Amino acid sequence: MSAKTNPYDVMVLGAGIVGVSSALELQSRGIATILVDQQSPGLGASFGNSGVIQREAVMPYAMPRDFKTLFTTLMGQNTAARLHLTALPGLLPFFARYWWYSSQENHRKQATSYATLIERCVDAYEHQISGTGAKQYLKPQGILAGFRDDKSFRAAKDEAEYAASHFGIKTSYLENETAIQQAIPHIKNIFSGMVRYHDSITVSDPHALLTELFKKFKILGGEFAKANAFALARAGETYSLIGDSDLVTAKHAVIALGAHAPELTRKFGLKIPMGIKRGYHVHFEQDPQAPLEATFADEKYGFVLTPKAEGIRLTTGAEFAGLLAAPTPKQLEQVIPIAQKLHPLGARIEKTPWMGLRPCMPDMLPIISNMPGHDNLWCAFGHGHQGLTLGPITGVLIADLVMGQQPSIDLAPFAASRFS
């Protein structure tokens, strides 16, 4: 092995959407960038769920506060979250905190910040896709939630209504059969009424859009290395870790490394309150007398019917569990005969669902900023159900950062040292 002296200017660890879109803007600036991960880029976390860039979703995903909620989820009997209860002692910090930030005045007040971030997806999105065939895989044709009873559809009027005053979100509704029956002609009538959310661009394949984004990153001089993150060690002014042939060493080092983020921050002296939410798909051929082509929630059941590349993509609500919990797709299996009855599906196509992990703070804002009390070391990590909305604009961000830029929002809401 051949030791290297610092040819590189920041290395980046983890190649998820956000680590990518890091270390492609980073390089896109002209600064030597090296891109870390263990396995190849995409095969985690951004591979899978409902692949939507939700410009729609500036209120993040709040706790239920309703107890017939969340005693129907200690039972096991919610299909839209499920919790391990063997994994709720190490989890109750993190949903006391939770709860706290999801009354409706603290929610409100943490989507007035997160807010900055969605507001700039997508065009952070053009702008690092340009000069990619990246563009072949968004359709910006919006997506629906459908409710079962008009009181949740009032509900979700209502909220809608607020994002659309407060933040420019272009909504509307879908409140008769025929209406419904336009925008998914194939759906059986039970719901009351769907939201339809203009903004938001469907990917009819996240791992090749990442792929795309990490093919720019190769022509434009960045280099990728598979290697053991969490060996990462300072030494005077450079971080090094230990790479597939050798000692990658660096000035800056960015933490991208989604769920698994806060066993690094650990060894640099910051206890992260996260919350892992794992989330599950599985694909179905397509009916073709009956195609699926739009992209739609069942907000009761907290299951996505959506088409992707593969065929139809069905994806689970939340499941908390630990981190190494071995997967229990239970939600899945209860969903899937649901889903039939709601619309036209083929064959399953893989008999293992795929599962990923949504890192998820408590009080629903990522982690984009310095490491307390350690120069050039930053984070990036945190987006909760968001990764593949954010990674473009957390990769600008983090740019910044590193090149000592005013960023282009305020940064404070985001900080790693609310947690110090």
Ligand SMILES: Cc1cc2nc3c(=O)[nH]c(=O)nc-3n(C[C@H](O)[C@H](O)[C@H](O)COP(=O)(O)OP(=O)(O)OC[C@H]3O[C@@H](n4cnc5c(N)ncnc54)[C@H](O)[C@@H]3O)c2cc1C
Given for the second form:
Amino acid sequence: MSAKTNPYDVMVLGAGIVGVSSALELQSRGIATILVDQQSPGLGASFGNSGVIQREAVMPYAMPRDFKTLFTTLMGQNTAARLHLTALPGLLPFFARYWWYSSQENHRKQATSYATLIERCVDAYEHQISGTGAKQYLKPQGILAGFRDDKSFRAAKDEAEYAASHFGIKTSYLENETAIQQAIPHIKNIFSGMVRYHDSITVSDPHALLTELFKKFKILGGEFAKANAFALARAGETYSLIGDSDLVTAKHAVIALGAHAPELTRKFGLKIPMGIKRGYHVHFEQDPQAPLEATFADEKYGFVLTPKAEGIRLTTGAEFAGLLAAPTPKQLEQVIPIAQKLHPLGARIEKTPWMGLRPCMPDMLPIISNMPGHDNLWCAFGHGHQGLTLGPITGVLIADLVMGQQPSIDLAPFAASRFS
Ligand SMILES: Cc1cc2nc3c(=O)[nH]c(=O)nc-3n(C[C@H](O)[C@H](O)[C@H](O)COP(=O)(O)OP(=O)(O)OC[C@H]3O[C@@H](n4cnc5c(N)ncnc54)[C@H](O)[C@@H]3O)c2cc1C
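Mind pulling up the form predicted together with the named molecule next to the form predicted alone we just looked at?
Next comes the full complex, this chain leading.
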């Protein structure tokens, strides 16, 4: 760390995709920035997600409100969502709000705000990856969502039609075996139908993509320090914490700690009702006779199969548990045989699954704003199911806020003050 830039203009706390993108945007606008993490960049949720830049996700991920899904989840029989019952009391405030915001009317209202971010996700990526080697990881081939019965396929089509007519999302429907096998040649004939979202981009290696952004940040003069962000303190006009060896000080601080952000905001007087949805992955070798080239979800069982640099990545749905609870990859083990019946998978590569934490807000909107009551302290977290998608646009908007510039979209729906 160079002594000449300390104090920095900005310290960004958390080097996931949101923090790296924010630091890169600030540094590229000439703002002396230091990125802080307790580990190397990109090893949190941003490491092992399904790797889709979800241009289609204008409708944020709502809570299923039907009795059957709620009952099977509580009984531990739903592989798409699982709950540690011991965590339930602490999660009740989150679930109560999430339930409310997930009614069709409220969900559609939230989507109107959410779409303003999603609509800019691809442009923001193009802007941030320019001059890097990241383009090789992006495959603009769309994604598919599969449904095992006519009723759920019809409901998904209605939802997709709504997204198409209100937000211009490009969709089409695969309604018979031939159409499905044209898209995914070696899939078994199990789905009633699939929705195809054409504008989504799959990323063959999300960690390598983040590393390219981090390298650009460093080339532009940005710096990185390992430190525990929870030690952040304010003294006079500056924020400070102890880095690797030095004291790091900056005029502004940006909290981009993903699922761990509420632990720090509490210290500054803001209690965030975040719900953490854990997810797992493992990889399988590609079968050379029957490779998988498309990315698709099995909506009933809540998993995604996607080709990645390591092999075929299988990612799971949501698991609610205490923040520090040990991994319990039951859903993963339950869906593996289901996935194997759906598409040929080679040998399993890792014995121990990877686990990541999706930082979810009960109203399904991330926080991109100032911290109420604290000058020059900023929030960039709560991106839930779409943090990979929204990292770069969040970076652009945070840089606007820090620099006192007018953001290109209305940020009122994303204000932290809605929880204060
Ligand atoms: C299984 C799964 C699949 C997903 N698929 C997709 C997808 O296809 N598309 C998509 O858009 N999103 C997807 N997501 C969501 C996405 O991964 C997250 O929303 C996103 O990674 C959050 O990024 P972040 O930067 O906010 O948090 P993180 O990547 O978790 O980064 C937070 C950083 O804070 C650091 N940190 C924490 N505590 C401290 C501390 N005390 N001191 C210092 N540093 C600290 C961590 O080390 C970490 O580097 C998926 C998530 C999962 C789990």
